[in-house]
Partner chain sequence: MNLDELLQGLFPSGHDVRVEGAIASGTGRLPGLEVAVLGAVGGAEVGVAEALRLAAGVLRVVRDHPGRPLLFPVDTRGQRMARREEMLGLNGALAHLAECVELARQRGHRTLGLVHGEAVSGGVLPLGFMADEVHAVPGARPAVMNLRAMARVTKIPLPRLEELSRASAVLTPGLESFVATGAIASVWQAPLDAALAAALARPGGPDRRMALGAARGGRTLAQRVAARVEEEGT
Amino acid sequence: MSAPPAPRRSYREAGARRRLLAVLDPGSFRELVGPAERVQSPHLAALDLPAAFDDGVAVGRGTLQGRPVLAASQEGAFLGGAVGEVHGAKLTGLLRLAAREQPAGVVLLLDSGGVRLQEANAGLLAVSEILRALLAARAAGVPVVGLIGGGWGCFGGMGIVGRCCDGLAMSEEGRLGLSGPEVIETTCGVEELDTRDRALVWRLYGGKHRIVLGEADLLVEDDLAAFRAAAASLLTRRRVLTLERLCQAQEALEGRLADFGSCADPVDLWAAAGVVAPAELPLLEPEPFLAAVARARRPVP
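Quick one: this chain alone, in the form predicted in complex with the partner chain?
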């Protein structure tokens, strides 16, 4: 007789630090430049916006199943986890530390709308520095993994950062993309994307579509323990920065464009990929979903 399963604790509803504490080994997290040091944005007061003592991101070290890791967690409750000067510099500093120190990995708990427009230039530059530091850490042999399951998803420049990880785990409710639905509706009009069509928004950006596309590696329940298990399992996979691997990725992405470029909706794309009953995918629980898409998935090498 097996023990009853532990009750689910929502990853999505948890704050940034609670997520970190649950993903890392109990009691192992030690924050770097924590809120007591009050390192905050100098740019928000002029806009009459409150600052946060951590600028919306916690960074530090800990262990994951006994292995030393560096980790960061973005706080969606503060300006949508958006990247400003200080927020970005904390992430870049952590990734530079990783390249030097060679931990078993870096775990990024991503929850961000992208560049913080209130400090736009510094935010864009910060994302650019994160990208360079992340890829330098990977080139130095340190795997970087991303978890996406927060309320803000992973958008804008952080959507590029997320896909530069060695591995990504998403919940169905986690969202990943470049231009978010609100941005597209505001810029291109409601005919292009109607944000009130929630089902469409989930089809486009949600974890299930990202799994079929090959943009996400693992689909997990909205559960802290499930994300912890996913992070540990992703630490073992590498997407090495070699000419051979990147040529394979190029071929896979060109194949995606050729095969799906004329699809009008993700449902058409799922059908083109060979899913038998594509319209039913959004309704399926993770296990039957993964079975239904097993042969249709197009992992990017």
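The form predicted in complex with the partner chain done, now the form predicted alone:
If you are looking for partners or other molecules, they are not here, because only the chain is given.
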């Protein structure tokens, strides 16, 4: 008699370190610049705001299916996983270390609302340094992959970081974007995006729509084991950065705007792409969802 399947453990509900320990091989993670070193933001205390001894991100070494990797996991429970000076420096340092040491890859567990408003200039500079270090690591031949399934999603500057990875895995509950829904509503008005319409927000930013747009590579269940398998798979899919590839991406974006720019809702885009029963896509489990998208008569460029 076969053993029952292991119960699912939610990735979304887990904290940063629990996610990291579940994605990497058991007992393999060794943290760098951990809480005991108390390297924390110099700005938050000056503003009388709470600080964290790890500044909201855990970084370190480990193995994934026996292969050496460097990894980082953002803690959404601390300031929404937002990037400040120290938080960004830890991510930058990890990526620079990857370029030097040439591990099998870097795994980024992304859960961030963007840059801390309390450290705006320092945070913006930090994101630019993260991007430079990420692209340098990829240019040195080290694949960098991202996992998005936390409660804060991946927005702002970290949304750009995510899209600069070799590959992304997302759950339906994960969200990815540049400007978050609240930012759009505040700047453009409720007519542009009503954040009270949570179904619309999830359709627009969620993992399923990002898969349709080709902005994420794998759609996985909200399960720690599923994200671990996705990370291992993505590390085998390295994408070499070339000018030709960048030009192709630009052409695809121009084509998407021309073909689907008038769509007011993701369901409209799915319908225009020829998906059968597009209104049912949000209700489908990952496998039937992917099958429905694959049958689209007009794939989104």
